[in-house]
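Form predicted alone, single chain, as structure tokens, below.
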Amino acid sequence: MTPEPPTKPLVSLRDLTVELGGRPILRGVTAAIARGGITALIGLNGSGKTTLLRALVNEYPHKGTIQFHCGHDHSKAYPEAIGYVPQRLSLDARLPLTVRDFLALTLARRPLFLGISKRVREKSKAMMERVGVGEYLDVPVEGLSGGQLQRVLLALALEPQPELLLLDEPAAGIDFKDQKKFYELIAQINRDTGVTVLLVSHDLNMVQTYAHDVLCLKGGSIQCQGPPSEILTPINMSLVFGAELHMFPHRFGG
């Protein structure tokens, strides 16, 4: 059973609410993302999540507020470091780039060209590790797999280690076989570092099982939030995606 999540906000939202090329995408958008907890983002396509992710890294300009409560006493107006793994990466495969060469791109202080220093290559390989992928360090990025690459985009979230991990359908790409892995990992990742996670997801299976939270939105409003078993009913996803909509356990492995 998914425990229950820390009831103090890590993000309070007042009344956002965005608009891109004169047309509104968010409309007086109010909630909450609790401190140490998995708050999973579901909706239509449009509806507005990736602009609601984009809006709390200040990518997009806004109204109304977005409040932070960071730092061992909560009173910090922003985190020190956000995590951010898009939806898909578009990477030119003309590039000969390793999984370490990406790595070193972010981490190194020197051009690649000069090589990659010792500090980078241990660094690299332990961020690897922590999210299970550290052999590899040395495949070209263009050979990877969906699940492969995310996990690379993974752990460059994941450093320095952030207050708030923003996932964008993290499981986009992934073959079907090992979404349930990865939504493994994102789980133990939160109970290990009690990272706040908010992440995008149109499986409502997985968010059943992983999310302590959910959010829902509609054409740019929220419709409710709650807890997956309060949140996730007939009535309560007809209402969001406009038609009747069953969850049905997958089966893995087989």
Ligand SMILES: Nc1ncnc2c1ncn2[C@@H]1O[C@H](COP(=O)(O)OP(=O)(O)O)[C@@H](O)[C@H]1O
Contents of the next structure:
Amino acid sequence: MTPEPPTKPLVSLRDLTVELGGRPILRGVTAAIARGGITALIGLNGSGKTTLLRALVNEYPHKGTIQFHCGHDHSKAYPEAIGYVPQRLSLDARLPLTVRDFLALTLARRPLFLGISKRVREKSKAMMERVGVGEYLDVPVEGLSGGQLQRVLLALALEPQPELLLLDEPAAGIDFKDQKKFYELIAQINRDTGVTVLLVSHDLNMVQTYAHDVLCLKGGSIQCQGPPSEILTPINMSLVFGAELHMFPHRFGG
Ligand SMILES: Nc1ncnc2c1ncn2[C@@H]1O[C@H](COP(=O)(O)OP(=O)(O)O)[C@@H](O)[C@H]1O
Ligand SMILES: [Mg+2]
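Having seen the form predicted alone, please provide the structure of the form predicted together with the ligand.
Everything in the complex follows now, all chains and molecules, and the chain you saw is the first one.
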């Protein structure tokens, strides 16, 4: 088999259509997710961003094609290759567990009541240090701030090392200073590991600073795609966000 040229996108979507509750949510989405880059997915609430991420992890039946060009067989779900930090944690974050126990539940191959093995202890420590919260292993999950919890979820999404990292509004609910640090961390992980990142964000300043490519969804269709310098123009943004653009504070180039 000849190796794929490096310019090929990691994922190509062709005419992707997803219906939920009998309603078309994604309508013929054709787009490419650049290999090794950070692609930002933007659009109003309800435009289908989360649906697109969930379609990528095979959670929703779809028409059209989702093609991964990474050498693995993606005709079946291949969860190891995709890390996913969801928009909302669908389990109760008031877990009466320490972060160490929470990580062990995922990493250990035996019940937690048998104690945590040395392998899992070392692994958990390394995972937390990698995302800058190594000192929080003995803190209860419910004692974490929004930003710290996002880092724990990010650590889990990075284990095992994915080829594609999906982040659904990862910095929502984090205060401004920590948001910037969180984006810095994503950029650093992208640089260090080459993982392809697709992240949903409402913060156009962060998108401008950290994304290599921008994908705009409107009413379930692609409105525009390209590098931030071409896409984040006042005209494009008023097409994507319409009258609600004022909700997204952003300093356009002039
Ligand atoms: N499971 C579902 N069943 C029916 N409709 C859904 C479901 N999930 C999402 N939707 C609808 O799909 C549209 C897009 O939702 P979503 O992908 O969450 O948008 P976004 O993430 O851009 O805010 C919304 O109108 C939402 O109500
Ligand atoms: Mg969403």
